[in-house]
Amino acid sequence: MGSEFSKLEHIRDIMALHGRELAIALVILIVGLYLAKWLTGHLKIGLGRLTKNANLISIVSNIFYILFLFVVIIAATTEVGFKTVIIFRFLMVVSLAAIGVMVLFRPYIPTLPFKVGNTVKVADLLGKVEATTFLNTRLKTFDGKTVFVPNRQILNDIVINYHFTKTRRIKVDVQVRYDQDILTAKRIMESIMLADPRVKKIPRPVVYTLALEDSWVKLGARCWVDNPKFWFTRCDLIEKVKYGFENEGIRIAFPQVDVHHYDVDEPIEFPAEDELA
């Protein structure tokens, strides 16, 4: 009991001399954390307006936020009484030691596919990665919805990253009916594509007779465009083609069932016992 009575005066005693500058350490440390964090939130909306590279901007914000650190940390340790020299060749040590540390270990850590900014499709989710922390990834999905994906589940899951190629193809299949000239059809469809100028014209797009189903030829449209361009194009590709063959009087097919109609009066003749054998 006595020994904890001493730790409090002791504390006590520490409080009376170093009071007023544990206080204003504490101040600035407070100070210093908000700020580095406002500042580093309006740097990034300065360099969003200056380049559109979300990699260089996180790379930046991320830079500048650790840097403001150091001098927070610096100038709430002076306050306290520690010597600056040393306590920048503390952090200088610490951070060298992490950087090591990233360097023989990071090919070990697993890692996302994908950064931020990038439109990917996880988890049956299709969005775009907002943010990414050691637990989760903020998704934000094109109708509306914030989500947030456990990293453990990405990393286990098939992930579909829609920024690793510049450009991707387009898929465009409609089905005929037997008595239309498919010849007609495929045409058609290959002077929309090369007309539109986002089709990219390299390689050239094409139209394929794919199958002969019970009911329709099934023709399929493939050109290519820029990523950003593919969900726009292609609603329009479609509604192109359906327009293209009521011009053109090429009819789409649709499933067909054949009913055979029998007059249950009329007698139902049954094979002779030789014809069976």
Given for the second form:
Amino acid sequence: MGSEFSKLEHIRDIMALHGRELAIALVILIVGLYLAKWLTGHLKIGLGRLTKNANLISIVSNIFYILFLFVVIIAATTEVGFKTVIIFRFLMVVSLAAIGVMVLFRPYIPTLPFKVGNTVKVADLLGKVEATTFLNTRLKTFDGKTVFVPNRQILNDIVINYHFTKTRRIKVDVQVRYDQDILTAKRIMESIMLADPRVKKIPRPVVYTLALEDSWVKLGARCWVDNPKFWFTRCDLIEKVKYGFENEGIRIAFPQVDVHHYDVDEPIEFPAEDELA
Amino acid sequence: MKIGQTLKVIDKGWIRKPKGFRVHYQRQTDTQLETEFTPELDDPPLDSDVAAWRTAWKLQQATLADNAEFGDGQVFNIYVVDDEGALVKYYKTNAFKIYNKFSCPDAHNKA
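Next, give the form predicted in complex with its partner chain, keeping in mind that what was shown is the form predicted on its own.
Below: every chain and molecule of the assembly, starting with the one above.
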């Protein structure tokens, strides 16, 4: 009890001696932290107007934030009475140690396989990454929902990151009836792809005869487009193939079973089981 | 001829890949029909003829006149052109199409 009382007395003495400096240092720290965030946010907006490179914006903003934080910490500690040189040296040592640890152990640290702004498919959700925190990732799906996915689940799941591939293959499969000219159908599909400005010249668009099914011939058109244009191009191609077939008289097959009835006088004799064996 | 050269010949001679599409229309003024485009010629063109034809149709729907008289500001001869200014066939019918057809010698010539 006595020792605790002496501790309180000691704190009281410190506050009496350095209270004003401590209060000013605290104000500098709080205002500095708030200012650092505010300035970094505005810097990001400003840089966003100059360049669309999200990585560059992020790096420059982070460097600015760290440097500003350095200045704030040094100003606050100097106000308390610490020597600037010592604080500066301490911060440098901490920074270098942090960088060293990151460089050495980065391959062993589990990291999320995407960055903010990437379009990803994870946990059966397709959307754009809005933010990542230590615990979860904020995803904005294309139907407008904001979903928070736990990072633990992301690290254990298969992630498709559409950002890393600049181009993507479009697949349009159609079924045409057996009595239709499949060469005409293939020509229509290929010409539609070739005439579209969004479809890449290389790799060349191709149409395959994929299968001879029970009631139709399956044709498959394949072409490559820039990733952001994938969805609209695919929808347009499907629409144009449909109308292209109609214009050229190609009939698309639909699931059906043809039943042929033979009107015979004599009953049909089925082979005995032992004959079949 | 090598296969690469053959493919170049095919690309050049078979089907042309336009660089983009614009909706052409003419606006009635006091004295004449003024030709305009959307997107404008200074802006990048649309990369989809489906989107361009849809825009043309919507433009026609928005400017349909209740009466038959042609007044100032009405829009005629709405159709889709490619990057070379040539009329583009309507993909639905595979034929040339002009909405609100009034008079457009250029279009008739190209068609």
